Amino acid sequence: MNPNNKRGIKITGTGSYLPPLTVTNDDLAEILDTNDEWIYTRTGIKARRYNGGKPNYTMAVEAAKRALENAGAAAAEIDYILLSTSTPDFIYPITACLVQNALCADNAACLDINAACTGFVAGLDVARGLLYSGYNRILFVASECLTLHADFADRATCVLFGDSAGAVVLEKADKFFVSCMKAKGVSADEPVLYYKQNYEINAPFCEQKTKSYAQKLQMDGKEVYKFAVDAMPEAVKTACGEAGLTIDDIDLLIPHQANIRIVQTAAKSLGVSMNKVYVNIENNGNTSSACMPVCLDELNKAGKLREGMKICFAGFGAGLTYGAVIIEI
């Protein structure tokens, strides 16, 4: 085993925030030509919040605030702040520093950081690497507000998306810690899941005049699901590879909540069984790279995290990104 795979993170906090709104399939089947079955039987999806509207940073704040609760850390404590997000509120602004100045986190470099669905998984590389470059205590947070970016006469892809944010605080340790990060570039001209903003071309020296209307969320689900069910499973298995472990060294698999049939392939394809797979797809729907840390708070609180577990965080996301971290807490 490579020796500088113990040059691992601690997790000492964990804190979620979920938007009081719930919107189940019923609700939309009211607004869309769908029904429950319909829905769920393809997505594994019975419900999902929804922030109403308001913006996204104030769902990071929330979870941010709770994860330092839960490490028992002040904000002045916090020496670096990583954000991830797909859904900013401002280009500039970045979301971190707004969550900075509401945390009075004043000690606290910021850094905004965008792989969509596996933003998760790229952020807890990034933060190894900060942690081991002279940063001792990050505050991670994912939030996302996708329904704001749903196109609701899309009936197939506006059901799955729902609004969330976790955080963890971390610290260096001497525990395990491997990474798999991977991505497979695909064309501008025609994306597999893209979001593109509203923006009009009127600058000087500029040859092109045209306008691009705003956009929202498109996604070719079948090619989606092509590449997400193998590509979650390779980056696992180079990930163990790498670690010198066997899918059955893991105690837990915590994948991106984007479809529960997704992940049943997935693990089929791993040969690992659905006990060993963490989920929370049927009531939280697909938050992007907020999901991954809203599954290990609900975990932290439900007691189920013991010192020593293997737990491996495995994602996929627009451009298209995937990867797998394997983390000892």
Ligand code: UT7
Contents of the next structure:
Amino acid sequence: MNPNNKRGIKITGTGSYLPPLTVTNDDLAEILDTNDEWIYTRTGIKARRYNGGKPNYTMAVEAAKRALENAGAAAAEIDYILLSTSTPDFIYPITACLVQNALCADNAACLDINAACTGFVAGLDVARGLLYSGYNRILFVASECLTLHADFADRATCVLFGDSAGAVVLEKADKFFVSCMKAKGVSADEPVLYYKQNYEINAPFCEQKTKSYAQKLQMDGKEVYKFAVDAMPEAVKTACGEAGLTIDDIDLLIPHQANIRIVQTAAKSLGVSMNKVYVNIENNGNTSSACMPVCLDELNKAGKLREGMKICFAGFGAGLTYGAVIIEI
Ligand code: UT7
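Return the structure block for the form predicted together with the named molecule; the form predicted on its own was the one displayed.
To see the whole picture, the full complex is given below, headed by that same chain.
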């Protein structure tokens, strides 16, 4: 094993926030031409949470408070707030600063990152770099309010998404860490999975005065599916190879919770038993970069995290971004 991979991270606390409003497939069937059987057999989703139209940052703050409490850390002891979201309430102020203000985490630097659904994996990699560049304790939050941006006229996509936030407190540790971050950039003319904000061009000296973009999340589901079933295993295999690990060395795989069929196909292609794969998609749906820290918090609360375990996080998302991180906890 590469000894350099020992510059790792310790997760000293986890937290999550799931909004109280549960929306089942049957609830959606009341407003859309859909049904529980179609959604469940195609995706493995039975229900998801909606934040009731409230802003995304409110979930981030709750998850962050819970992670700090679990870590036994005061907000003032955090020197960096890293926040992953692809559904911010504002372009700026950045969401990390809204969280900082709500927590009174006055000693923290703040940064938002957006790698779409791969955001938690990418953020672990970024957080590790920050820790080894001199920061001591990072609060890393992933918070996503997809229901504010889903297109409820598009039944093939809106049924997939829900809202949630998850957070971890991270410190440096002499533990194993390896990452493999990748991307397959798409053309702006055929972005596959995208969300553009609508705006009006009124700048002087411009010929074009108005431009209207799609205001809601758009997705070519089949293309994303095909990409995902190859991308996730590729990233996991590359990370293992780089670390001199075999797939059997991984104790637990936490994949992006997009679709149970994607997860099962990826696990099969890796030769990983589904017993080693954590999924909560049935009750939560796809909450983009927030899926994985919510999974982690559920595992933590259930007492299923043991010191020394090797956990692999593997994700994919718009961009198209993808990647895997393997950490020893
Ligand atoms: O983190 C974001 C990542 N995104 C993803 O992971 C999405 C990956 N893709 C997928 O999971 C799948 O492509 C979907 C679940 C989104 C769609 O499944 P599909 O097998 O690709 O379905 P489709 O879009 O090809 O539609 C098949 C049929 C169509 O009817 P016809 O043309 O065969 O008569 C659709 O109109 O299913 C119909 N359909 C629905 N029927 C009932 C599409 N959505 C629905 C629906 N309820 N909600």
